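The chain below stands alone, shown as structure tokens; this is the form predicted on its own.
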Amino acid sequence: MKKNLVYKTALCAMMCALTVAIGFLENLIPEMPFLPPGAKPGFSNIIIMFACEALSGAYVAAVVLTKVLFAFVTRGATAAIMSLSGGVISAFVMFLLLRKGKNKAGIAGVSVTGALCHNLGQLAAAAFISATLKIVYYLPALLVFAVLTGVVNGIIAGAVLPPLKRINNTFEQEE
């Protein structure tokens, strides 16, 4: 019991590692001109799937509020609002797919899943913190960023999560 427990703990402080490292270095991508203001291909919701197979809610909650703790630090107190209203939303989805209906959805349809509840959340904090619907008109190119970013980040998960999960199985298994 108290190896699984560290074990656990360990995965989830590396998890917690790597969505700041990937977060880091999506803030260095360039905003496009064509895409909606703090748009970002979302390659640490990876590192939230294989949170969401391995661990439990809790777990995959501290790496949500890791990358939300990370946003506040280094982007300020807006964009940590928007990182928890996405992350939390698209990381509870993530979960109940990759738990309950994996087989149906496939790890595509969970990535691209995430990435639309992702920004539907983050489009309504910013309809409240702007205190207007009128954000709403990025709802069409958020979709399709969603849906773009999605499959892209569930073809990238499809590859690196089967060895992620055989070795995670290793270490179950040593108990």
Second form
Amino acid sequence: MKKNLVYKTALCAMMCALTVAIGFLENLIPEMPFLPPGAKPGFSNIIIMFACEALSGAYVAAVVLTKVLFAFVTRGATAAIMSLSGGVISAFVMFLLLRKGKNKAGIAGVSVTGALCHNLGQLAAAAFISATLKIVYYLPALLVFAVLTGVVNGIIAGAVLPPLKRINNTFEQEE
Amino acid sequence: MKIFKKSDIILIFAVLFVAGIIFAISSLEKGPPVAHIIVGGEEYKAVNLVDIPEKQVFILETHPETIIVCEKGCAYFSSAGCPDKICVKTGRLTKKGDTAVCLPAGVVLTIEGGEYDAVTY
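Alternative state: the form predicted in complex with the partner chain, after the form predicted on its own:
Let us now look at the entire complex, which starts with that chain.
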């Protein structure tokens, strides 16, 4: 069953490139007064969700780690730790939900759960780095923002993923 | 692929509910607003923002260097040596529960309800 290896590797590389591009574009979004500082819409979660469905766990990990590496190169060690703590947990949970969840949650639920895990993982990492629990004051804003971005990403994913999966299936069968 | 299922809606409202409760609890704190400056997990300074005579500037010798300003009614990071400047962009903290963090320097600035001062009461 190794004949799909080249196809899957190429697909994974495309996912990596997309998350890096999206990450770069999100950095250009200016701070807005009503949003928590440093908050991003997290559109690359849509890519991760597609990767979870189309590729195996190792490929998903490669996509997440590429994102972390990009954060490290462009924004430094602290940003990389934040990207890692949020990215790994959210990708892992979304992978489980999409693969083993038996369709209990809709795509918006998966997206919201991913965003929640991302923000909570980052908050935990931030508490660890700053060695204080006082930053739990961020929690309400982070929860609300995770729901907001999760729903938006879920709606986009609901529109984008089905045709992408159809194309993907056609290519896989042609191999 | 369905976008919203029943469980999704329940999840969304449950999370919003929890967020609302935490927010309500943190805004219930009594007492005048006190800005706490925490460096590396240890409290460095607590400044009462109500009876503060004049603007106070704290230059913290962290890596990178951060500067915190406390004034009547608000406190904020005025500068930081890190690349992303998230703490500076957080802006002025005025309400209890407002928090700004500079992770590279390990500095947390947060406003909490303090004890009533014996001198003013």
